[in-house]
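Given next, in structure tokens, is a single chain: the form predicted on its own.
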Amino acid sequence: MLTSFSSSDIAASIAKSPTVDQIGILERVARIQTRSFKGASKIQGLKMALSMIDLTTLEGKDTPSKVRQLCYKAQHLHDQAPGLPMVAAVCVYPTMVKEAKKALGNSGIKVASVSTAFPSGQAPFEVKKIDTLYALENGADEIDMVISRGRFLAGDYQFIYDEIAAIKELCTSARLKVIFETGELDSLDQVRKISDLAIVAGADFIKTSTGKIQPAATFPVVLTMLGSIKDHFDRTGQMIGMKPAGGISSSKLALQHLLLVKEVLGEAWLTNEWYRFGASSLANDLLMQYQKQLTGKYQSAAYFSID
């Protein structure tokens, strides 16, 4: 692995990760959780959080149909309602990147593949790197990478930040989404650590978990990553993008997100290109919003597809 900094360069970053302030994130969360959205503002975030959604399947159960009939849904979200956007990406295996890619065709739906021994990350570095080029070679336009977490929790940050910059390396042409698994860390002080040291070692978007770790994309959570991305940007100026997933399956927390973005990032976060929502569920309750706001009637479930 190629490496741009020293290990006391590393360890001197992480110290100056700032103690995150608990009580204040819970009473900024609890502050957005009591905001409700109306009318065209509603209709407005219902089809924004549409257009950010990274539409999943990560079974072992996946097969090229199942895969084909998601990116058939990726593009026809309801046909029924004109307008509506597509999502943003649908994310599959490293296996089934061919096929999705195939299926998406010309649509500008990007292909994410999940690598480096996803989900665990428990696997050598060339295993990892061959899982990743592997996506890549296939046409994967994105990469959401696990990190060692056991190395991180045991103290190895220069371990961590040698592996995303040597997965960042084979990036070249396609954008690296760092996924942390919050769940499996102990403290908002360690999420903010880790936040750090993946902007610092070359992520694009920071990712909160993989979807199957609980809890996964809490608001604290998500409030301190926005806060390193912030700290992060008023000090660069580089915009770095968010990406929450794991339990955003209702329409009320996709938006009261997409709010706590607008507050701490400003309305430039709030595009695909910068803010994602990792999601199989949330889409189809953004739908039945979407139809209720249109015609003052929810629509059965059924009346969508699942994937």
Given for the second form:
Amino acid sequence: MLTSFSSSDIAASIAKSPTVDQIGILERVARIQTRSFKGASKIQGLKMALSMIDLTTLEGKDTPSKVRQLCYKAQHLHDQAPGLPMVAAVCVYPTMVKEAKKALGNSGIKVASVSTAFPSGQAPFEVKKIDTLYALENGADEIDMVISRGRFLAGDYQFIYDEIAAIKELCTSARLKVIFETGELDSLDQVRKISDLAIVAGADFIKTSTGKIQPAATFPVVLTMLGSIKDHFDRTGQMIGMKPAGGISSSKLALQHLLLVKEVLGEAWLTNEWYRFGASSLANDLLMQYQKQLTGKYQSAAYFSID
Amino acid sequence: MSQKNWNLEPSLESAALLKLQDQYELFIDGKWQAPLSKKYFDSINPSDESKLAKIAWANEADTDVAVKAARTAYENVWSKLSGAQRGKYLFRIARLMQEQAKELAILETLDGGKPIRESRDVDIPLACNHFFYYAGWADKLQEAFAGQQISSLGVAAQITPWNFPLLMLAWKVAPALACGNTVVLKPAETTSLTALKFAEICQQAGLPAGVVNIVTGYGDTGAALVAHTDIDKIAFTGSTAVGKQIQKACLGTSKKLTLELGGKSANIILEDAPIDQAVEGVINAIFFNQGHVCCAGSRLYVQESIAAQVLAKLKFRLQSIYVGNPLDKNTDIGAINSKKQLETIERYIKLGIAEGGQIYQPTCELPSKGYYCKPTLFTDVAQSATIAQEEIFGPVLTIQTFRTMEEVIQKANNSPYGLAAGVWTDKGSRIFGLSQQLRAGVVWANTYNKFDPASPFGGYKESGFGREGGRHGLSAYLKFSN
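Would you generate the structure of this protein in the form predicted together with its partner chain, following the form predicted on its own above?
Now the complete complex, all chains and molecules, led by this one.
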């Protein structure tokens, strides 16, 4: 174990999690949603959002060919518009990591692999370990693990802590994102608790959802998680990354999320080292808005490649 | 990977929609009438010190004409209408206000300096809702006061403040008309324009002449109105000093009086509070409308065990508050209403430093023209310090710590005012316990500055008397015979 925590330490850590007031959270969110994005700052925001995307395909029907297409798109978002960044990472199942790694070459784009019996997490711990090791051995730069939501809801925080810490131990050089699947958790208090727990257990990033369950990355959930990251930073000086995934499909939402990060955490988090969007359809909306800002005209969706 | 900072660009609401006149007359007996005083004053845009319009300055003779018009309209028309007919006019006014909401919001922001986000999302919608709410009561007054003999009062003189010009007009005019009274309203001299726009709306609604009269001017106009012998009711919202003068002027008369005055409201954070939301709530409580709010949460009390954390979070949050052009949709804190008020606030800030308080202001840049003040925190403030006792009416928060519940209740109540209070805690029992012991007209729990037409509002002690809003608000405009 990298960090050793006794169960009483874990209980103490959870007990310290502040309560979250839902109404207050909604008010704060409403304020962010009245912000207006214009001109050069909008263009800067759109490009920033593009550079933070984990371009994702997580389907049973994924094939190497589909993954290769996605990897090309990751490097060439819209070649007609010069000066666009590449996305941050491509996110795939462990079986597709090797293909993605090959296709991305030395582009600088990371390969993220989901693991630990994504999306349900309902597998024996040994299986989760093998799942993760397989992804790492095939070259995954980042591991997106899921927590055992059932054990969390049952109050077995020690289990969750051990699970995260054990996977973290495997990720010697890879960065670990911990997915909570907040759509299956009961309240914002629970979201805050799991955020605090995952961070002390070694998460490099905390991530809202698998994308398989609705609701996913809602503003209240994201704001609650950002609060946990902020408090951890204020206590320890250590930065933790944030990845909302699922449900952020429009540019406007993405820009509002970025502004929330800026206001709650600060400018330092506004890079793809510390902030990611887990998304598949967001990229094209950002591209359409970007073109609109440059040319003053909306183009048809037909002009933007789907893969 | 480093990059340049990401800052929002201004996103200005266009004022081109407005059709401002160069000069405004008095609105008396349904017509625009030049003042007998022959005097006018300038209305200034506090965000850039430009002149918006020339406005008539009513003298005693003008107020007399207005009161006579209101009396005639009361005797001949308004008191003879049924409640349902009065309600019809009020509904019509409410709908017209809604239709012209954007115009009203821009006008309120230009004239008063408040952020467009607030005039658009708070002031104007709430003002409309007050008219809708009291329109609904107009034909149900007997049900509101079952078993009691009720009748209208007659002519009401109403004097409104500059912090929520149209909203305070709505708080006063809507219940007065619903109860069958006619009104003479004097808006604050720095913010007359939405009241004058409201006069146009009364015309568009076909409201009978003389039911609503608007006389603009300074304090002398208000004094003449208060002193008029044919007034049945005075409703005033404003400073405690002026409130006391009005109360003196009413001695020995049968004029019915409601006063909604100043405040120095306590906002209390207990150690079990949802801290991030409490911090956000404290920000909204004191910096809403630049702190020009009678119930602003201007005295913060934080339990000692969490004080350092709360203070650090407040300071951090202040860095992301946008201060600037009120017409910018991203602005959180706009312009101070007038040069005079800015000077008052600056005087208090200097005094706070002289009294030994530790000042904190964020590093934001203020516009070079116009009246602006940075959001300001004071720590190490004594309960006996002037800035902790007197109403500043600006974006200045004093912060004190406490150890026990008993201590904070004593300190919160240790004020000549008693308008509002806020309590932040996760425990329901503490909410109920504290709200019973805090001597304040409103106690908000885990929120602040929430208003609704159905909820009565008003103060204890030197914060005034009488209630506005809700069913309670009706009784201020009715005579009870038995």
